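This document starts with one chain, in the form predicted alone, laid out as structure tokens.
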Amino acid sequence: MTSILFVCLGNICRSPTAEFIMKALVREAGQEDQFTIASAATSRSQWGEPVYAPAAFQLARHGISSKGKFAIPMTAADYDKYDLLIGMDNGNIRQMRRIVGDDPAGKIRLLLSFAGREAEIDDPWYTGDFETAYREILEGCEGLLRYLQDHQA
């Protein structure tokens, strides 16, 4: 069982989008029982809020529901709970390291690194470009699933 925590600033746009895209991908691959997938925030500012409507809309456009998801904060205990802690941008990575401390197991990674590039996914809360964020998150999640399938074999 592989456990993954996707992380962004508020847990209302990028990280829940990654959570639900990844759940859809593993379901399509028939590997649902091999994964635990969740998302959290580095900030407590949106705690308890549902997925932001434009992000939920992008998911719904692709047949993916985010119903029942509410923002939660990342905690230091998440480091031991999850195999991978995946941030959307370098600011997320810095804050994740601040929350958990050292990363001796190399669990903290940037999502698009699994797609072969060290690029950040811009926060659509600020850019307003939820479509691009969706596409980039999908690219990262597809790369992550390939990576995990290659390393489990």
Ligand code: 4NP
Second form
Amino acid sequence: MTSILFVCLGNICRSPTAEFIMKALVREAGQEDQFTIASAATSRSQWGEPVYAPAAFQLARHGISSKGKFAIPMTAADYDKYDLLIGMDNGNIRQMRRIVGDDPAGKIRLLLSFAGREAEIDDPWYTGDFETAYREILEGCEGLLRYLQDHQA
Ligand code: 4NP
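Given the form predicted alone, corresponding form predicted in complex with the ligand:
And the full complex, kicking off with our chain again.
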């Protein structure tokens, strides 16, 4: 069993998109029972909000529902609870380290690093480009699934 927490600033755009794309990918791969997948925010300001409509729309366009997801803040306890805590940009990584402290197990990673590039996923809340964010998050999640398939059992 591998547990993954996707993290962004608000948990209403990028990290829930990653959560639901990754859940769809592992379902398609028939590996649903091998993963626990969730998402959370470094900020508390969107706590309780549903996935932001333009992000939910991109998921829905690809046949993926995000119904029932409401933003939650990540906590220091998440460090022990998850095998990987995956941020979308360098600001997320800095805030995650602030919340959990040290990262002795190297669990805190940037999503696109699994796609072979140390690039950030720009926040569509500010860029307005939800299509690019979706495409880059899919690229990261596909890389992550390949990485996990290579490193599990
Ligand atoms: P996210 O986007 O981090 O991808 O969920 C954001 C959503 C809301 C805000 C910032 C980022 N906000 O400041 O309200």
